[in-house]
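This document opens with one chain alone, in structure tokens, the form predicted on its own.
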Amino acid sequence: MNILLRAHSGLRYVVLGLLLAAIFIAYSNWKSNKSGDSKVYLFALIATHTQLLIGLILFTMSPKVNFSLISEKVFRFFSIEHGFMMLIAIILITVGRVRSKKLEGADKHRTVLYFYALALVIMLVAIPWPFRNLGSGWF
């Protein structure tokens, strides 16, 4: 369990970095009206889905997920808020990637930019940062 928790905590920085890179590339390609696809979009998608799989395993094993103690801040966050918001963010990334594959030119990159940026904002809110006092550290 500890290995999965460390992997999940560390992989968040990879996911955030790839999302930032994908957003920057999408913006650049959109403004310069480039066609084609960037592999960074795909890598961000793969990293978020890997993070989802690890998160689902942790969700079933974690002592912080306890629906009978939902009135307490930490249990509510990990039982409902974190998983729900991350699932929405991952769905946005997936939909953005799928929709962009069907488009050409600037529309492709604009779609990635909007969906990935919205997902990034949701993820930043849903991450249990240490300053939120939810019992999580930086790694």
Ligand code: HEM
Contents of the next structure:
Amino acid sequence: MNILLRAHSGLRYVVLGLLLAAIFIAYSNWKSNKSGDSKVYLFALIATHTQLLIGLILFTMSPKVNFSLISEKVFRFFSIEHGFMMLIAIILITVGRVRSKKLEGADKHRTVLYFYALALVIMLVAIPWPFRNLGSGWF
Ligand code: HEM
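Switch from the form predicted on its own to the form predicted in complex with the named molecule and print that structure.
Entire complex below, previous chain first.
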């Protein structure tokens, strides 16, 4: 449980970094009307899905997931808000990637840009940053 939690916590920066890189690349490829794909789009998807997998395991093990205590902020956050918002973000990234695969040129990159950017915003809101006082740290 502890190893998984540390991995889940650290992987957030990999996910955020890859998403930012993918968004930046998608924007410049869109503007320059570039053909072809970028491997970074795929890496961002893989990192996010890995996070989903670890998150689902944590969900079954974590003492912070407890539906009888959801009137309390920390339990509500980890039992409902965190997983739900992350799931939406991950679905957006998956849909964005799948749709973009069927498109070419500027349309492909614009699709990645919109879906990944929206997912990034949702993720930033759903991460238990230390200043939100949810008992989680920076790492
Ligand atoms: C890309 C998506 C995700 C990111 C970036 C993310 C990030 C994080 C972070 C930073 C923490 C705090 C770790 C700590 O306290 O050190 C956390 C905790 C947690 N996450 Fe996620 N998460 C994601 C997806 C998910 C999903 C999809 C689920 C489950 C459905 C999930 C379930 C949990 C649970 C249960 C905890 C609390 C564990 C505990 O402290 O006992 N996460 N997550």
